[in-house]
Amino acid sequence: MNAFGIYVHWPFCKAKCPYCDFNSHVRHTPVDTLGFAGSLARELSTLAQRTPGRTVTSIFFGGGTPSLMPPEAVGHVLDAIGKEWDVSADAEVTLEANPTSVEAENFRGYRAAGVNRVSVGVQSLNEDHLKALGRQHTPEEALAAFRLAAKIFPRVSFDMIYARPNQSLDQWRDELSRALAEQQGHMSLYQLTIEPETRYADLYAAGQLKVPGEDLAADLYELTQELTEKAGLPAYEVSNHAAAGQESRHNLLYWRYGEYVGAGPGAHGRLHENEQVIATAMEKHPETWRQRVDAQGQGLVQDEVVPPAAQAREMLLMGLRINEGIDLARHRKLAGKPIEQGRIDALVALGLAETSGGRLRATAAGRRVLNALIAELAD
């Protein structure tokens, strides 16, 4: 609970994804890099005067693509945290990255930055699909970079995307094979889902893109499992694996419905004030964005109280993904009462949740079908 995050978004591609969702831009001119990281640790600046005492526990650099960035980019963001906030001594600073020759050359310049975990966009070791998800590398680049990564940063993960289409179960159990004999203790494995307003929605909705129907899906999440925790990398979250001591301690902290902050086009936070969880968002509009914090020192356009019933609801989507589940309490003191008791009951006796410890827990079954558990649980 005295964990204190601090997300940084870079909103820039090389090229848009077609199943991107994220707020992500491409510029067909040079960025501004140097200057858009003075604007962010303007932003930072001002959000620190709203967070003081806290010590930073986490620092996630996202996107967008943030190995884009140049290293003295980063290294500027990362002095200005460290000179609004205390930065614990062991603090988890991570940077996502496109594994491109180009890109891979800047990690060096991340690690003597303060960066000590990437994680590696691999999304996928067949050469056909890598084109189809639009990405700008190969199989055999995304394996140098991930091995570079290895070498330089103490910890790295390797992710990958799953039920894409035209993707076979006997693909991606050679795939994820040849993943699991390269990985360093972290995989992040997400199934791809059609996000509204992509170019795959698009397809989809005329009928040019086939996907994995719910069978095929779902023997694909089972081989993903399997195959994990032969590995020694169970499942400690939906889409998440990791071996002891590895899990993503960022990430931890939103899905146990920490506090952080969010800086950058598009950023979201939730910020602890006065007793009350705000919600932050600022400008998605890069340009835009920086004008607000040239003029303003922020760019946000939402910062408003989450009422306490929105915040157990959100605490509910976030901490049933993570296999240790919700604190009961907790929970009770955010809603101002308690989980009815027969709803629990019912899924427990589904065998689709567990209770122990004063602690509520979706069982593998229970996440499968985690959508439908939340909102049985949920007013």
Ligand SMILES: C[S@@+](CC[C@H](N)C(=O)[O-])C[C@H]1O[C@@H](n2cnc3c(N)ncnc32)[C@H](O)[C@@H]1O
Second form
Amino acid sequence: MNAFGIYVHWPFCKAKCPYCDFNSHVRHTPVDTLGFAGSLARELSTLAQRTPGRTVTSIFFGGGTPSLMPPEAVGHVLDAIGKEWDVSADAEVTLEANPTSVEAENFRGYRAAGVNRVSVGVQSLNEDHLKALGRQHTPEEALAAFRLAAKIFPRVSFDMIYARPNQSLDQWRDELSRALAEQQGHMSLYQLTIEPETRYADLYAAGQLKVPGEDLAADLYELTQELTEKAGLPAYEVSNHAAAGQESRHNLLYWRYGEYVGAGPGAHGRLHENEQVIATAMEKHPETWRQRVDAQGQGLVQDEVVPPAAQAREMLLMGLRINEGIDLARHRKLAGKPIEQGRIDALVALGLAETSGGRLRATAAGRRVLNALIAELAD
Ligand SMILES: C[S@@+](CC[C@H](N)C(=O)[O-])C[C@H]1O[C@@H](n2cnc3c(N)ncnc32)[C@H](O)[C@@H]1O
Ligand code: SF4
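Right, and the form predicted together with this ligand of this protein, after the form predicted on its own?
Then the entire complex follows, led off by the chain already shown.
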């Protein structure tokens, strides 16, 4: 069966973390959660008209903080999806959860609504570091929420950020080892990026944020690979680690450059229409998005054909992130020409890429310098 995914964006958070540049907003008056869920359902119904006959294989509630949605709101969105499309009996339904005790109270309700996987944003097991990251939970609270999630949901991901300000190799070794003792088959381990226009970017520019330099960051990455591999959780993507069979099917769909619908403020989609790939994006500002949906059934601000050569670039960008790499024939068809053999040979000789069975992959060494590798192959 062809994979077909649905991404649903929930744009609200209790507080803005100083490192985060995702489309997340803090409101100081109560959010009309059920009203927003109704607008999500309406937008999904509009998008369904463009994707008839598909069978949904994965659904992902991302954010922002979707664990601030009341379970009825999640149920309402899932019911709307079920009315508009066939949903595969074994569809993966993931929700990103922040591990505060209040949010953990929703877990049973989400499970009853049909969520079967949660991605728990533990981020750190160090109290001071959690405070510095602006998180609203302690390590104990996060672990309690994760353990509860592991009891309720068939699949859970333990998510962390590393290469944080003032983080040493020994500190991360200890923290990651403790996390590995808790995980249940999947971890997302993101290296902190200083994103423009965040509080961290300002602090960094003012010389007030001491983040690991290149060498320490590389050592932290190596240590992460070593410890996760030892624990039976090798990387299947740059920042994602899983035991065999526990990979996130929804995220694999992105990396395999498959078809997905994106609903909610700022959500992106890639639709397959009339043998073309269409890039869609929704209005980012939550209340403006909602007004648009109420007025015209959707909050679209981008709806453009992706020319085949751009598809080839996107496919390369996504596909080299995962271990399985890209199908060279599929890439050639889109690009209208093969990747020059000389370039591939040079990267293979450097130990950065490998080819077999008609596929091109970045090696572990290649994934460490992925941006440079992609730049070398794409043009
Ligand atoms: C945007 S959050 C949404 C889920 C949830 N609100 C949370 O905080 O876990 C998804 C993931 O992106 C990560 N993330 C956000 N900004 C980041 C940054 N600048 N560098 C690395 N990871 C980041 C978060 O740590 C989180 O695990
Ligand atoms: S990291 Fe998560 S909780 Fe923090 S602002 Fe971003 S989306 Fe919200």
